[in-house]
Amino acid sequence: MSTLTVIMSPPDHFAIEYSINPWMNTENKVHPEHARREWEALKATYERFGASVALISPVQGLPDLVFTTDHGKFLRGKFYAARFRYKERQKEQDVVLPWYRAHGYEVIEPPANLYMEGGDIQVNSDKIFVGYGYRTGEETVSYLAKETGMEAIPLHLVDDTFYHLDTCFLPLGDAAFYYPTAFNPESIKKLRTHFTTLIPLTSAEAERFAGNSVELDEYVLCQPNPSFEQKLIDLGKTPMTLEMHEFNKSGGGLHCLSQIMT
């Protein structure tokens, strides 16, 4: 495969130190070392692909630092910045930033009153799809046509369980996975346009962040689930498993882990 530079951060201090969003239980405690494992299998899996991963330090009161695709979105050669709703997040930029423009990236920080999130943004092919309702604002798709010069395509969320579009929402070229109740009537009316192939998620399959997969190729890691493997089977694509589940109990899988550099 073409080289691929793919952004993380280590999980030293992930944990769940406060909600927001439904998955997230103070009372539901991580383990450090299944985080861990969990992480370096992610990690060692990239580079079996050929990809450099680079490191972003983990810091301290900062536990969901280890989500680096909500940081931003790679467009165009560009990294567009997040700006966080949650004051929770908004002091991982702080971090997150300097360490773009150290490291030669041009970084593009939004308007002060529009909110976006990394998560909500998906490319694919010459398109952005932009989910919003919970995390980024509606805005946010005029904002990023205008500053791209790409399509960019709505999707209102309206079931805060999948609160960012990486959750409910996976597109593999003409095909695409999508979770019919995370999205209103309209949104699924678009996505019906844009590909040949539209393949609903089961609960079970969503609830097991199947929309949260990541394609290489003709490879799709994605968390186990059998029936979600054959339907990427019977797609021609190749699964790959990787459990998530202390990832899991933040809201989060392994797109959320992995900021991939386009």
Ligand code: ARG
Given for the second form:
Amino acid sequence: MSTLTVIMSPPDHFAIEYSINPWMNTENKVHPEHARREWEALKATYERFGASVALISPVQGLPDLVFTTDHGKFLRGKFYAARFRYKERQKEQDVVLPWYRAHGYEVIEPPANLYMEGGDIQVNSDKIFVGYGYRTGEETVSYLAKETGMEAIPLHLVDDTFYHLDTCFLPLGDAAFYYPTAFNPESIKKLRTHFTTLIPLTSAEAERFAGNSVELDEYVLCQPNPSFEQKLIDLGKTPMTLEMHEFNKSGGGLHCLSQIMT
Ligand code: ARG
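Please supply the coordinates for the form predicted in complex with the ligand, as a counterpart to the form predicted alone shown previously.
Next comes the full complex, and the chain you just saw is listed first.
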């Protein structure tokens, strides 16, 4: 794990200032110290695994900048930049893309009129799974396949509570967890062809952001969630739990806070 780099952004200005998903209620105040503690615990966990954590400086007026996974996706060593659906988050790219360039990464900007958010893109066994419907557009599937030469599989998201693929889908090699009502039937059929073990999440598990877990070696970082933890153990994984309650208020969890460089 010593080569792992995770890009994060401290929660100094994290707040619920607008609502662009059903989790976000502007009356629901973020507790700044709790948010800071949860975020620091996640960062410390990566560092304990030998990862190097690089930080994008927080910016006032960009409360969702903390969700670094959404800014783009590393594919074949290049950073494919996102284009956010909502103007509230589009401004983040003015800060983020210069940061990636300044740190020596090759940044590929998306073509005009294409929406793509990193939270909708998951890579497993050299295949790209693309969630579309709420944030990312279906056209992104062929764009990524063409650009990278990788197989790209479209998955149609149909439940706005699970608006990003990383809120309802967790691939772990030959097995994957998914929340059935978040996908249309066609997409579930497709998932069956790509995984030997496909494990449904209950609504209680999904609402605790089980889909937003992160695999690190034989460990899976996840929010405390006893039934899901048991499912991980049954799969031969070791759950390591971290509470992310403050970030859940924004519709995010620990995967959203982590841009993992591959
Ligand atoms: N409030 C943020 C938004 O709605 C949360 C993003 C969470 N990111 C994720 N990959 N699920 O855009």
